[in-house]
Every structure is written in C-alpha cells, then in structure tokens.
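First, one chain by itself: the form predicted alone, in structure tokens.
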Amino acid sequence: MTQPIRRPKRKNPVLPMRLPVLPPGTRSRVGLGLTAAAAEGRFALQVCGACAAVQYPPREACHQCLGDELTWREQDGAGELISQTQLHTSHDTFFRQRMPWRLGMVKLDAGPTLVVHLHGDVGSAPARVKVGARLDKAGMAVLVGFPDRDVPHMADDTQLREFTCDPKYRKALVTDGKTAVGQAQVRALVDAGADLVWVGHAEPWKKLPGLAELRELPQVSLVPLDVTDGRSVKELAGEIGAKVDILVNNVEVHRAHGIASRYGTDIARAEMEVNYLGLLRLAQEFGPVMRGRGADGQSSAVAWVNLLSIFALTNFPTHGTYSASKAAALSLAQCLRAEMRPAGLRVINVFPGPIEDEWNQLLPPPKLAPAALARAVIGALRDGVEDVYPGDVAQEWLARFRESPKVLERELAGG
C-alpha cells in the first residue's frame, strides 16, 4: 500500500542545481487527439464509424475493417491487468532518474490491449484495474493503471505524482487575496496540504474584508503584489520566486458593458493592464526562475494557474471588453505553457462561467461559487491536466464553441 509522502527536506544550497529533462515527447499529429483529452482530464480512444471497433495505437484507418471514420470517444478504463514488470534500468535519461519504474499491461473490457504505468497500489496479475489518461512532464498524453478502488493515500504513489501537480507539502502564491475568489482559493491549498500560501494584495494599507482571518492561517504569508507595477513584481519575485511551486494568478479587473455603451478607454485600458500585461509582468519576473527549478525533486516547481473566463473563447457583448482582455491573456498563456514546457512546468488555464461575485449581479444563474472554483483549480492540480471549464455554463458554452463557433456567436450577439 502506498505510504504518505513526507515533508520534503530544506535543500543544501551547496548542492548543484539538478536540471529538468523530460520523457520522450515525440507523437503523431493522430496520436496528439490522445494528448488533446488527457489535457481536460479526459481517456478517449478511437472509434470507428463503421464497425464500432475501439482503436489503440491511434491510427488513420480501423484496424478492423480499414475504414476512415474513427472518432475520439471518452473510455470508463475499466480492464484487467495480464502482466506487469518493473524497470531498474533505463537508457532515457529521465527514466534513469526515476528508477525502479512499474509498468504493465491490460487488457481493456472495451476491446485494446494497452501498456501502462501502474500505480503501486495495483496488485499482481490478474487484477482489476482502471486506466485513466495523464499528461508527462513533456506535456504529452501517456495511460496509467489505477487500483479499480480508491486507497488510502492513492496520490501520494512516487510515479503518479511525475504526472501530477498536488499541492500537499509545496509552497505557492496567490496572487491577488482581496476577493472572495482568492480567499476561497487560499483556504483550498491550505485544505490541500500546502506548506505554505503567500497572498497578494495591492493596497496593503486597506483593511479588506476575510484578510484578517487568512493572516490568522499558520500557512497563510500576506506580501504586497501590485500586477500593474513591475518593480513590486520585481521585487516579490525576488525576494520569494526561488521558493513558488505553484503559482496562482487570480487577479483581474472585470467590468460588464462593451463599447458603444461607455465613451473612452480607460475602462479597457484598466482590463488590459491588469488582465493582460499583469500576466505579462508575473510570467516576465516569476517565469525564467520557476522555470529554473523544474527538477528540485518532491520540492520541484510544478505548475502555473491562470484564471481566465469562458468568455475568452468568444466575446460576450454585454461583457464585451473585457472578453477582449482575457482572449489576450489566453493567447499569452499558451505562449507561456510553450516555454515552461521544457522545464517540466504545467501551465493550467481555467475557464470559468458567470461567477457569484458583484460584476455579476445582473446575470442569472447558475453562476459559480467562488469555492467551487476554487476545488475545481485543486482538482486541476491533482490530476495534472491544462484546460478546466467550471460550472455549468463553461460546460454549454465549450460544447456549443467546439459544435460552431459562428453560431455561439451569432446567438450571444442576438442575446
């Protein structure tokens, strides 16, 4: 059975800095559709159109009657595990680093025999098992073999967590505490185990409702962090950027209306400088030296979260310019998960709908609680996947956006 993970050890500042390197990466352009739903957390295999046959390899052609119409499919994973081994060697420099590595093989009640990565709480052949789909540090899908029940401590197993991003025993920043969505958050990192969780906040000076009782936590460091001034930027990256594993940015300007309906661009200049170049500036100052540490260990720097909106994917009229402001930060945080690759870090984009807070007010619901946001980021956290969509309006939205984006559009134009 999987033990709990201890708490990781200070590191020896005499010791030489160990640097990332990443499984092997290289897929095909079909085999990227794998890739495509383990980023959503999701384990989709082909099928075919004609004779309903489950495909693995992905392919361009049913390996049983070779017909073309094979379609992605989510997969429960359910199957039985026909062997296993363990690997004490290994000529990929990664794998060599991570010895002894559990791997085996199952046979899926779906139809594909698969080779995984097996969970340490998955016993011998025969075994039940459930197959689920992760990301590597390379980004890139692979299958892993989890106990077909829940086990005490399941996340803690020493290969899973190469997969993962869990706050239990890391430090991280949030980085804007004054709304009632970054409040939740700190209190969700600190239920999940973290170490320790800065808070930022631009105006130290104001005594903002739910601070007081974050400073109370024990986990729980308040720093000044201004997104719009690069030397407080500067200056916190410098003073607690060696130490972030995960980085949270939650802070933004939000508005509704969109252009006719207010003269002048003050109101979008403020959406752009905070939502946008406040991205900018954080990826700028914390990015190079997270990015640095991407092979500390159990003390690694794993991940970067960025809450964007729903709205990003196709404007919003009525919330119209900042949809713009968050399309921009969604451009620039894919441009930021195409560079953190390389170390291994995990760039996680959220996509929230409407949530229950005062720029709101005037939408109805469902709109999102600001804990339930907050459980979705951990839950990103956890499995490692990129891309998050919240509540029930992301879901509608994302199906609508993937069936006809003209026709999202046109029917949020026509209200």
Second form
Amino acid sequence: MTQPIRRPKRKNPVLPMRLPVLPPGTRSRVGLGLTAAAAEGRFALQVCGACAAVQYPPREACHQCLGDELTWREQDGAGELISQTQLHTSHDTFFRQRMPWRLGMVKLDAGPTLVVHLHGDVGSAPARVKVGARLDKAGMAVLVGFPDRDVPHMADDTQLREFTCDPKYRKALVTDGKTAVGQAQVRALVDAGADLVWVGHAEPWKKLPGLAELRELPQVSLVPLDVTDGRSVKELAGEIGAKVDILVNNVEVHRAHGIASRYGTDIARAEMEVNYLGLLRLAQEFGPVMRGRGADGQSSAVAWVNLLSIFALTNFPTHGTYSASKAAALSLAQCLRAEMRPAGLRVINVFPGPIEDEWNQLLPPPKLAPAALARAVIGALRDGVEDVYPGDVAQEWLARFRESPKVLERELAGG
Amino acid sequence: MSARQGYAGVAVAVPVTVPYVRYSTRSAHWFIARALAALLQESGLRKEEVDGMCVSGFLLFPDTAVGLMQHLGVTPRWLDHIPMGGACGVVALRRAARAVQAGDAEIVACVAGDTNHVDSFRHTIASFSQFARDAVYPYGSGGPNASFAFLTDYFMRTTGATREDFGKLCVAQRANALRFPYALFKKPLTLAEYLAARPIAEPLHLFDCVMPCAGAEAFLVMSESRARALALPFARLLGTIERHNAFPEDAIQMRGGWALDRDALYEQAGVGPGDMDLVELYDDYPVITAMQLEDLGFCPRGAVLELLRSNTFTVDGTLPLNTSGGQLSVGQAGAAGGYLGMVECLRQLTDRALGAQVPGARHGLVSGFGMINYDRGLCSGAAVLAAGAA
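Now show the form predicted in complex with its partner chain, given that the preceding structure was the form predicted alone.
In what comes next, the whole complex appears, and the chain from above leads the way.
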C-alpha cells in the first residue's frame, strides 16, 4: 500500500541540487494523438471508423481492415494486468535516477495490449487494472495502470508523482488575492495540503474584503505584487522565486465592451498591461528560477497555471478587448510552455466560461462559481493536465469551437 | 498450399567469424569488410567471383547495403539487405539459396556484422522502431530487457517454469562456450552464481541477458558442384521457414511463428526434430529458447519443463544446444547475433568446430528470432541443414 509522503525536510544548502532531465520525449506525429487527449485529462485510443477496431500503438491504418478513418475515442481503461516487471537498470538518465521502476503489460478489455507504468497499489498479475493517460515530465502522454478502485494515498505513489503536480507539501504563489476567484484559489490550495501560499496584492494599503481572513490562515502569507510594475515583480521573484513550486497567475483586468461602445484605448491598454504584459513580466522573473528547480527533490517546482478565458479561443464581441487580451495571453502561454518544457515544468492553461463576478454581471447563467474554478485548478494539478475548460459554458464553447471555429464566430457576432 | 520446391543442389559453406570484442571504435562497415575478406581468404575466391551479396547490420546507417557495395568495391549482380535482426541469418540463407538455384547469382556472400561503441546500444534501442519510440522507450527505457521481462514473467506464471529452469540453459551454454575461442565469456558459470546475480528487469537477472558487443559472421551460398570444384566442405539445405507477425491475436507472446510453420519445415526437410544432432536456437534471453524448443516440436505442447529438466544441452550430453555458447555466452554482435547459430551449425556439420565438436553430426537445426517492434518479436525463421556427405 502506498505510504503517504511526508513533509520534506528543510533543504541542506550545501548539497548540490539535482538538475532537471526529461524522460524520452520523441513521438511519431500520429502518436501525438495520445498526448493531445492526455493534455485534457482523457485516455483516448484510435478507433477505426469502418470496423470499430480499437488499436494501440497509434498507426496510420487500421490493423484489422486497413481503413484510414481512425478517430481518437475516449476509453474506460478497464483491463487486466497480464505481466509485470520491476526495472533495475535503464539506458536513460531520467529513469536511472529513479530506479527501481515498475511496469506492466495490460490486456485492455477493448482489445489491445498496452505497456504501462504500473502504480504501486496494483497487485501481482493477473489483476484487474484501470489504465489512464498522463503527461510525463517531457509533456508527452504515457499510460499508467492504476488499481481498479481507489485506495488511500494513491496520489502519493512515487512513480505517479513524477507525472502530477500535486500541491501537497508544495509552496505556491497566487498572484492576486483581492478577488473572490483568488481567495477561493488560496483556500483550495491550503485544503489540498500546500505547505505555504504566498498571496499577491497590488494595493496593500486598501482594506479589501476577505484578505484579513486569509491572512489568519497559518499557511498564507500576503506579499506586495503589482504585475504592471516590473520592479515589483522583480523584487518579489528575488525574495521568494527560488521557493515557488506552483505559480497560479490569476491576476486580470476585465471590462465589458467592444470597440465602438468604449471609445479610446485606455481600458484596452490596461487589460493588455495586466493580462498579457503582466504574464510576460512574471514569466521573465519567475520562469528562469523555476526552471532551475524542475527536479529539486520530492517538492520540486512543477507547474505554472494561467487563468485565461474561453473568450481567448474566439472573440466575444460584447467583451471584445478583454477577449483580445486573453487571446494574446494564450499565445504567450504557449511560448512559456515550450520554454518550461526542458525543465519538466507543466504550464496549465485554464479557460473558464463567464465567472460569477461583477464584470460578468449582465451575462445570463450558468456562470462558474469561484470555488468551482479553484477546484478545477486543483484537479488539473493533481492529474497533471495542461488544458482545463471548467464549467458547462466553457465545455459547450469548446465543443462548438472544435466543430467549426467559423460557425462559432458567426454565432457570437449576434443577429 | 502447393508443394514448395526443395533446395536440392545448394551448398552452404565457408563459415567465418570476425572475432568479437566488447567495444570497438571501428564502424559496422569495418566488421563487414573483415568478414568478406575472410570469406575470400578461406575460399580462395577472388572478389569478382562473388556475384551476390546479402548484408545485415543495424549500425550501417546512414548507409544501406547499396552504399556498402561502393565502400567495399564490389559489383554484385544480386544484392539483398535483410533488416530482420535475429532472423537475418535464416532469411539470408533462404534468399541466397533461391538466387543460386535460379541462376541469378552463382556465389552469394551472406554477411552480418555490427560494431558496438560505448554509447551505440542506447541509441539503437532509443530509435529502434516507431512503436518502440511511441510506446516502449518512454516507459523506463529498459530496451529488450524490459520486453523480455514481460514475456518471461508470463511464461513462468503460466507454465510453472522457475529461474532454475532458465539457469540450466544458461549454465549449459556457458559450459559449451568455455571451449569456443571467440566467446567473450570465459569463466565457468554455476547455477548458484546464476541465481545470485543482480536483478536487471525482474524476473530477469544479469545472466539472462545478452551482452552487446562488436563482431561479424558470414558464409557463402553456391551450388554443390561449385563447392566441390573449389574443394570446399559444405552443408546442404534441407528445409526452411520464415514468418512475420505470427499470432497477432495473442495478448502476449507465448509462441512464435515456428508453431505455425514447423510442420512445413520438417515436411520439406524430410527429417524431424528427433533426427537433429545439434540445435542452434536464437537465445538473446533463455525464455525464447524454451519457447522455441516447444514450438519447434522438441516436446509436446505443455511439456517443455520436462524437456528442460531431462536434458543436459551440453555438447557432450543430450540435445546439444547452442554448441558454441550461444549469444548468452559468446555475446550479441548486433545483427551478427542472427548468424551466430548458422555459422556454428555449418562448422559442426562440416566437422570443423572451433570448440567442442558434436561427434558425427549429420543434421542440425538453426532458428532465428528478431525485432521486438513493440511487445513481441515479429520475425521467426528456422532452417534444417545436413552434412554435405550425408
């Protein structure tokens, strides 16, 4: 049975820090379909449109009927462990540092045989397992064989923890604590076992509701942070950057209106200043030091979370300039993801629909409660997913976007 | 299926080995060149007289057999490149025999060789196949050790085989290897030492795994009349089989293509497993040897444990197996591993063993097994040979 992990000891500053290395990150183009699904937390395999055969490893043609209408369909992952091994040697630096390593061969009920990373709580073969897909440190999908029902402390399995960004015993920075979203995020991180949560607030002289209560929590520490001010970001990074394991960038400026309904560029500039350039400033100050700590023991630096918006995918004209700033932030977040990858750090982009806050006052329900958004972020960290679309509105927009971006654009234009 | 044409009139001769070394700074080209030179030296043929070439080598990249022809300065009118790993020896022989029978070539040099730099094995397994890159290498990068660990674990669980059973094969092969000059392993191995070895990928331990090395193996295929004219001792080819991706419906490999084709092999050969004086089975891990003994009919299905426990497998005992020590005790020189058993069988059948000779050996069986593309070895093959005078 998995032993719960313990609070890591204080670091010995004399010992050298282990440098990040990645597991093998090369995949064929067709093989990246597994990664595309795993990035959203789904385990999908190729299914033949002509004969319904399920296949793995990914191929260019159906192994049964040679059809080429292969679509990635979500699988329930039920199967049987038919063989296992415990590796004691490896040709790869990443795994050499993590031996021994347990692997299994699983016959999926749906058909194919899979090689999987095997969770420590799966019994000896033959045993029922549930296979899931996870992103590894290289950001590539791998398959994991889990026990077929949940057991205590499952997330603490040492192999599994290499694929996840669980906040337990980790230190986090939430860049804005003044909003309901930010405060819910701080509480959710504390509830998930975070060791320490720094909470940024841009205007410390203001007595904003909720902040005093947050300050009462023993894990929480309020810190001054104004992402529009390069010096403020630099100072905070200098102070705590080397300790931040998870950075949640939730600071944003959100005003309704498009182009004609609010003349001038002041509001649009403020949105870009915070939503886009704020991210850039944070990435430039916190990124390098977090990259250096990608393999820093049990509680290494693991994740960077960006609060974006489903409006980043397609412009929502009544929130037109806000949408544009979030689209810019999405593009920059993809750049950040590419730059964080060599260190094994996950960049998680969160695309909520309208949140239950004052700036979405005029929008009809359903709207996403701040606590639900915070839970979705914790879930993404625990499962190590990259892209999160929390809430019904986000899910629906995403489905419509994937069906046809053009149709969605026309629908959102109204009339 | 229509009756297959036999291999009447085909002679297999001039087994040569370029001595194995653990690591080499030479390239695969060098080893193949040395093997071709040794073939000419041993046969007395001029380079121009060899008009067919069949080549295997994992580390020829970026060259193929084509580039190698210019490299070696030869001008064959028949050329084949067999990238089938452990099955390349049997398959090369089949192809070359047909070329000679058809008159497309008169003398075919079959050569397999590879080098082994300190880091080359890691590169080979990292880019072995698309499936391996997508679905095996990211899982601990254990290479073939991990793949065979799965097969061994399953085999042990379903048949009741123990580590002692596999140990017996490894210990017997080491005993055979001690008399073979090219074997890289020169120390005796006891069952106790086998059992006490460190784990590699459980249930595999150190002596279950082949050691990568550098070297080359080669032989010539020509007509019997040509071999006689050249006064070359030769073996005759009685029967062959090959199969790829056999039993894809099996969830895990518990049998190979031999189980599908062995009746065709013995029918063509006109002899059966009981007639074999020696057996050279592909042996990168002992589980695959055990599997082949069953698949090739040396015991009834399900009786492999009794077979393992009731034979010595040594040259001077019962069912002489891998008489030069096999890859497990000689070393695995890349693609040359697919030729090791063939070259040894030719030496035994021409009464020119470099190590222990099986007295009066008349019939020998050679198998090949290659290419763990994803979860199992895809290529299987086997050949039955007879002493030239038989």
